[in-house]
Amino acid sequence: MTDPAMQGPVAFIGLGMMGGPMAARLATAGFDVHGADPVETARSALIAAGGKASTSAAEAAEGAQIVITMLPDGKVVRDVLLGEGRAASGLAAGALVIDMSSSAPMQTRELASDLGERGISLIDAPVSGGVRRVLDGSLTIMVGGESRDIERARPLLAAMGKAIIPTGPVGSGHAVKALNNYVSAAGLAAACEAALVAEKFGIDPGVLVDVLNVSTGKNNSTEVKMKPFILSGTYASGFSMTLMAKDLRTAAELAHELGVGEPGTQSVADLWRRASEQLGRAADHTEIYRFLATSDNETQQEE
């Protein structure tokens, strides 16, 4: 791995549930990390891991060679870099932005073009795996952009993830992330519906899950979500309903923008949107089971 000191200062903007531990892993690996977040506890956690932190994205990015963003969506990323935040104003030509947020692919292409006019490169590198895999450094990272920029970023990505997969041109990482979450959400909803039908018939849902996991119905949700988070009633996977609904909307919008028939993406996006609206922003995405089990949802589906 490249000596972290050779990378120069690395700004990490967005120290939330995922971004905080990701930035901490970089600091622990020896990178000179300057974080930015409005939440004091998030800043303190990075400082404790050996990094620096401030409330200002522009301050954190001043003089940085590489800027990593882990923010709610692409609109926030653009605003931080080129809008009010103006973090890009402190970057010299030749700097690299790594957007690890779950952004809309078409917006990512536009942002890359606008940054390119300033001599700043951008790659998109969203992640999959959740908080547990952040902590042990085993995230899957999907990376879109020029090969030379991906190789430049690889030492940092390797400190946060185990599987680093180039996906194609800029924006493709965000596209793959949204499509991955569509497949994941569709599989989870199907598993939840099957468990509810089984229980209604008098079958122990846990037994159904055991059968699925040694049969063709096995998927990530049946293996790692159904028993630990859903049938247990804990609903504590660490990934919110709101974020899943956002990613599914991104997948459906991408299909529509490309003129691809999208009955599946649209119907799954609509299901999770309704669930998010009913259960609220604090709901874990595994609470789709509770939503599917409610009489209110059954009424909505009949309508």
Ligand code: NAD
Second form
Amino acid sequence: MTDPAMQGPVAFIGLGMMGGPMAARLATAGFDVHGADPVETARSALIAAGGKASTSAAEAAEGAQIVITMLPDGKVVRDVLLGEGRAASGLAAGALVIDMSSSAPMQTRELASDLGERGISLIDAPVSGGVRRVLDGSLTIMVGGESRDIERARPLLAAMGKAIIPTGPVGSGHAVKALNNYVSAAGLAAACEAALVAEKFGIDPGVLVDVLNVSTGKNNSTEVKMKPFILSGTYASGFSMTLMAKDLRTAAELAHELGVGEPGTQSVADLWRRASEQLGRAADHTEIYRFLATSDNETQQEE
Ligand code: NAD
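Show the same protein again, this time as the form predicted in complex with the ligand rather than the form predicted alone.
And the full complex, kicking off with our chain again.
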């Protein structure tokens, strides 16, 4: 593996549920990581792992050759780099931005072009796997951008993920991520609805999940979400309802912009939008089960 010191200082903006442990992995692997997040506990976790941390993204990015962003969405990424945060103003020409957030692909293309005018390159490298797979370094990372920029980022990406898959030009990683989450959310909604129907029929939903997991109905949610987070009632997956709703909106907008008939993307996006409006910002995305259980009751009462 490349010597981490060869990369120079790396700024890491956004130290939340995902960015916090990702930045800590880089610091533990020997990279010179300077993080930024307004939340004090997020900063102290990175310092404990051997990194530096600031409240200001511009301060963290000052003199960095590579800036990683792991922020709620592409609007925040743009704002941090070129808007109020102005983190890009401290970057020299030749710097590389790696946006690992789940941003909207059309916005990413625009941001790459605007940064390009300053001599700064951007690749999009969103991730799949959640907090559990950050901790064991097995994230899947889908990467859009120029090959030379991807190769430059590879030592950092390899310290955080296992499968690093180039997807095409800039923005394509973000498109693939939104589409992945659409397929994942559709599978989760189907598994939750099936469990609710099973229960009403008098079948233990845990038995249904056991059968699905050795049958053709198996999917990621039946395997890693239904029992640990949903049937247990903990709803502690670490991925919020709000962020999932945002990704599904991105997938539905992409389908619409590209003129693809979108009954699936639109209806799944609508389901999560209604659930996040009803359950609020603090809800975990697996609470879609609670939402479906309630709407099921409401429908019955109306009849
Ligand atoms: P989070 O809300 O836990 O973290 C976001 C962090 O960004 C917060 O700590 C917040 O304080 C910080 N932040 C916001 N504005 C900032 C600014 N201007 N400067 C510096 N920091 C700022 O979210 P998360 O779950 O870590 O998700 C981050 C991204 O990763 C999102 O795009 C999400 O869709 C994606 N994602 C999340 C998961 C998951 O399982 N949680 C999985 C894959 C992808």
